[in-house]
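The chain below stands alone and is given in structure tokens; this is the form predicted alone.
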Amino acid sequence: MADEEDEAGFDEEVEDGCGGVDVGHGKRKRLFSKELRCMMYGFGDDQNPYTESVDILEDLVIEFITEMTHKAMSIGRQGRVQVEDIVFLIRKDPRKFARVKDLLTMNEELKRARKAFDEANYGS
């Protein structure tokens, strides 16, 4: 019963923060449809996959993100999600861990390149 109350409170926050996402009535804004369609095509699906397939995949993605966010909020500083928390959660999945490491490394390289570019242009 306590879990149901917590989830209900979370749904309210999602509705407020996502510009009118309606979770309760089955009609909600699809956040990742375009990207998922492109990814499905890239992985060998039809160029225009069935809407039902995209919807199911989107439900799975949103469920995964929600679960990871809840877990990350519970292990680190209460109520905050930090990169280290996500890395900690996926450390036992080698594929996800390697991908996150690559993305974080690339992010740092991009930051350094932007900083060097800005310094070269503006002489700071």
Contents of the next structure:
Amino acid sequence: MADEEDEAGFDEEVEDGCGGVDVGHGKRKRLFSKELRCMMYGFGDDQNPYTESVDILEDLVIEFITEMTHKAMSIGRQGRVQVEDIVFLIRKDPRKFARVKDLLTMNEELKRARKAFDEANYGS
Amino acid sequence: MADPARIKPEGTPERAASASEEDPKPEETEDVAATAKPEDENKEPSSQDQPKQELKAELAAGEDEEEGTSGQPASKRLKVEPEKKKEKRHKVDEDEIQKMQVLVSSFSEEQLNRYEMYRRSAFPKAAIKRLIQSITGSSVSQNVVIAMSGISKVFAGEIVEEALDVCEKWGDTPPLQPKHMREAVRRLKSRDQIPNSKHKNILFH
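Output the form predicted in complex with its partner chain next; the form predicted alone has already been displayed.
Below: every chain and molecule of the assembly, starting with the one above.
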């Protein structure tokens, strides 16, 4: 377990409000254990991935989200996170950029479809 | 007028170059982690689409050259291209959907399970929203949560893919071990795919 704690990337675990004392990494409650297991299986890992690997991946994802949020807060409208900021930050990465565009387009379509459906029901 | 006889030989070498450029785009939206097949299947039809697009681009460019300046012909060209691009994108989407259907229909039970997990797994929106709001201190819109959970999933996928590469290269078998994950992170870091704003570069020391 000592090896994992040496990773420089997992520093943010220290500031989880446990009285300022370094109680070791991973003391924060695991947020995405179940979902990450399914995800890892979907991406090609074994049906039962190792818990340590899931933990590492969760730490990485949380760090990624934290970094993106901080960067998004510093560009565009300061102190707020907006979709345009995220899209701007992701512009160099083709995969993520395409994925965000797809998701937002699909969301719009779904909203439109739901609205049309509700209006149709209301009319009849 | 652009000479059709002139266009063809110029079109073919470009076709080979842009066929390889065009492919990553439709593939990456599907994030083919588990299967490598679609890659090969996508290449063939899109290279057939290429000559059509190349011809149109060449014709437009030919007209432009004739006029000499980018006044009127450029605006004409701008009007014509988006329609054709939309058509082509629509056709590519339909092709891709059809091919995906053929592929999925030929999956084994285990592959179907994995594919289902791949499509259905997602981060819980509430937890992501809570996390982002705890960092910003203010509320965020729903779209932000959607976008963030989407790219987080892609990010997780990139790491797992790289870790599987490492695992195979080292002669190990899944399940993935922490050492594979760490080596994957190291590799992705060297490719700048993992954001890290903790290290400050001191230019002149």
